[in-house]
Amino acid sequence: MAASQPFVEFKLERLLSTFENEVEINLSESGVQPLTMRELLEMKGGDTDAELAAVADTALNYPQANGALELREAIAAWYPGATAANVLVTVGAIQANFTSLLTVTDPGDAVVIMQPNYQQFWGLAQNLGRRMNTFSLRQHRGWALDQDELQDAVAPDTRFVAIVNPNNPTGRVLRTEERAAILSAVERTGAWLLSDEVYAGAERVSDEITATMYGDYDKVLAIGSTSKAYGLPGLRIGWVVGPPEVVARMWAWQDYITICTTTLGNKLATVALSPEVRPQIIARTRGYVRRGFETVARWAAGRDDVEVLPPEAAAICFLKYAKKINSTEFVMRLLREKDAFVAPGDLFGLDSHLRVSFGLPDDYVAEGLARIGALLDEVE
C-alpha cells in the first residue's frame, strides 16, 4: 500500500459478514442454497453411509499445496487446452483475485475494472497502490456493456482489466459482440484479462454453461469457485486457470498467504466436479436460480416502486427501488425493524439498488420479499 493512501476497507464484505449469520432472513447470499456433505456424496452412488465413514476417518494433514492432482485434473477438462498445470487451487475465488493482482502488476501500473462488480478489486487496487479506472454496464440499456467507455479506460498503458462474466450483481451474461470488444482491447494494449467466471453453471435462460474467456487470448486468467453455482462456499476452494508459468508464480505468493486449502476442501470439492457429480449439482443449482426468480417475478410484477431487469444467469439480481432513501440506510433499517438482510447497492457503485438472493427455498425467499415490500411501504 502506497505511504500516502488511506486504507479502503472491504465494506461490502464486511458488512455482509457482520450480519448475515445473525439475521432471520437472509437475502445477501450470492449463491445458492448449499448442499449438505450427505447431499453431496449422495450424488455420487453407491454406499453413502460408506463414503461418510470414508470422510469421517480422513487424515486432517496438509494437502498438495497447488491442490490435488485429481481436482487440478478435472478443472483443467473444462477450460480449452489446459492440463493440470495450468491450475492453481485457491482459498476461494477471493484468494485468487488477490493473488492475480499481485503477480501480474506491480505498484503504479493501470488497472481497469468492470462496473457494477463484486467490490473486492475496487479496494484491492488501491490498497495495493495501483492507478484505477472503470467502465459500465448500462442500465438502461439492459446492463448492456458501454463499449466506447471501455475502449476510453483501457489506455495503452493498462496492465490489467477485471470483468465478472456471468456479473455481479447484475446476473448479464457478456454477448458475443462484448467479449469482443473486451479482447480487442486488451490485445491492443497487452493487458492482462482477468476473467471472474464463478457464476457460470448457474444460468436462468440457457442450458449452456457460460463459455469461459480462457482459450481466447493468451494473457486470460479465468476464476472459478465452488461457492456460487455449486452450493459448496463452506469448501472455500476457488482456483484459477492461466498459463503455466503465471500459476506457478501465484503459487509462490500462495506460500506467503494461505500455503494451501483444506485436506476435506480438496476431497469434497473432488467429487463434486467429477463428470458424474457436477451435472447433478449444475441441475439442481438452475432449479433454485429458476424457481426464485419466478417468485421475485410475481413480487416485483404487484408493485409499483420496484424495477428488476431479468439476471440470465446467477442466484442474484439487483433490484431498484423508487423511493427516496440510501441503500445502506435501507438495508440497516430492514436489519433492525424487520430481521431481513440484503446486499446494498451503493457499495456496488449504484445507489437507490438492492443485491437480493433468490437461490433459496421458495417459502424463505417470499417472505424475506414481503419484509422488503413492508419497509418500502413505511418509507416516506
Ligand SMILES: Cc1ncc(COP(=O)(O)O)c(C=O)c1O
The other form holds:
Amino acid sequence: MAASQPFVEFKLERLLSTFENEVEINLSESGVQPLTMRELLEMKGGDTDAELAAVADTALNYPQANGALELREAIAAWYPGATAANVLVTVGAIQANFTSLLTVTDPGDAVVIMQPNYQQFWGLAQNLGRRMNTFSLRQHRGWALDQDELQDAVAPDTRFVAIVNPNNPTGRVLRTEERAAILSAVERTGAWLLSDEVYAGAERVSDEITATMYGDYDKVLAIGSTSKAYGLPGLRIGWVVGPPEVVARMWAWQDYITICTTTLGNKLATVALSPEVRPQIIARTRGYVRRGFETVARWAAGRDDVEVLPPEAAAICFLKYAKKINSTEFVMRLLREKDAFVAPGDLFGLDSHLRVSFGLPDDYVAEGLARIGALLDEVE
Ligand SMILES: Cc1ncc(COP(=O)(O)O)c(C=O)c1O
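We have the form predicted alone; now please give the form predicted in complex with the named molecule.
To see the whole picture, the full complex is given below, headed by that same chain.
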C-alpha cells in the first residue's frame, strides 16, 4: 500500500480492544473462559505447587526465535507427517496469518477469502496492495459453501486462498465435499491454501477434532493457536505448519517484526499441547461450548426477533435479528445503555447479525442475553 492510500483499519479488533476489558458483560470474545496458570498446571497431575514454583524460577530470556524445539515438536505431533521443521511459532495466529500473506504473495497478486470471516485478510490484503476476491458461506443453506462462487472467484492468476475452518463467526465446519471443492480450486490454479484452524478442538456436535487441511495438498499453510480451543489467549502463542522452506522464509519476516514469542508462552503452550493435558483442555472447552449454546438456544426459542443456526464448533454463534438497526449502532447502544458487549455483524461482512460468545459461565451468558433481549425490545 502506498503511504498516500487510505489505511483499512481492522475495525473489529480495535472495537474489541477498546471495550472488552471495561464492559460489565462481555460476550464479544470468540474463545472460552480462559484458564488460569494454576488450572493449566493442575492438569499435569503432579505437585502443582512445585510446578508453579518452577515457573516462578524460570529465567525470562529470549526463547529459541522460531519456537522452542519441544513446543514445535509438540505442535508437529498433531499434524500428519509434520516435524518441528514444518513449524514456526508466532505471536498468535494473527501473526502467522500476517506473515503467511507477506511471504507467499506479492503486491498486485490475487487473493481470495471466505466470507463471512474474521476480517484480518480482508483488510490486510488491501493494505498490502493485493487484489481481493471473495466467496461465501450461505446462510439460507445452513452456511454451506457456495461452490459455484468459489469456482468463479478462484481464477488462474489466484495466488492465495484463505479459509477459516471451523468458521468464525458462524461456527460452521466444512463438509468433506466442500473441502474437496476448495482443494480442487487451489490445485487447479496452483494457489496457496491458508487454512486458519484456530477453532479446531472446540467442536459442539462432534467428538472428532476438525481435521486439518495440512497434508491434503503440498501448498497448505495450516494455522493454529492456543487462544481459542485451548482457552489460553494471553499466552499469545500461535503457529503455522507448512513446507520447511516457506516456514523458514516466514521466520525471516518474523526477525523484523517480533523476533520471537515469550519464554513463558513457549513453556506453558508445551504443557497445553502435551498428550496428557491437551485432551483435558479440549474436554473443558467443549463443556463450555455445549452448555453455553444450550443457554443461547433456550433464549432464542423464546423470541420471535432472532434466528440462530446452531454452530457446529467454536464458542460463538452468528445471530440474525429482525430489527431495522445497523449492527454496530446496536452494539454501541448495548454498551452505553446495558453495559454489555457483543461483536457487530457488519464487521464480519454481514449486517443485521450479532456474533455472540457463549463459552463462559452460564449465569454470565444468560445475563448478557437478557440485556441483548431488553435492547431488542426497545428498538424498532
Ligand atoms: C479465525 C481467527 N484467526 C485468528 C485469530 C487471532 O487469534 P490469536 O489470538 O491466536 O492471534 C482469531 C481471533 O479471534 C480468529 O478468530
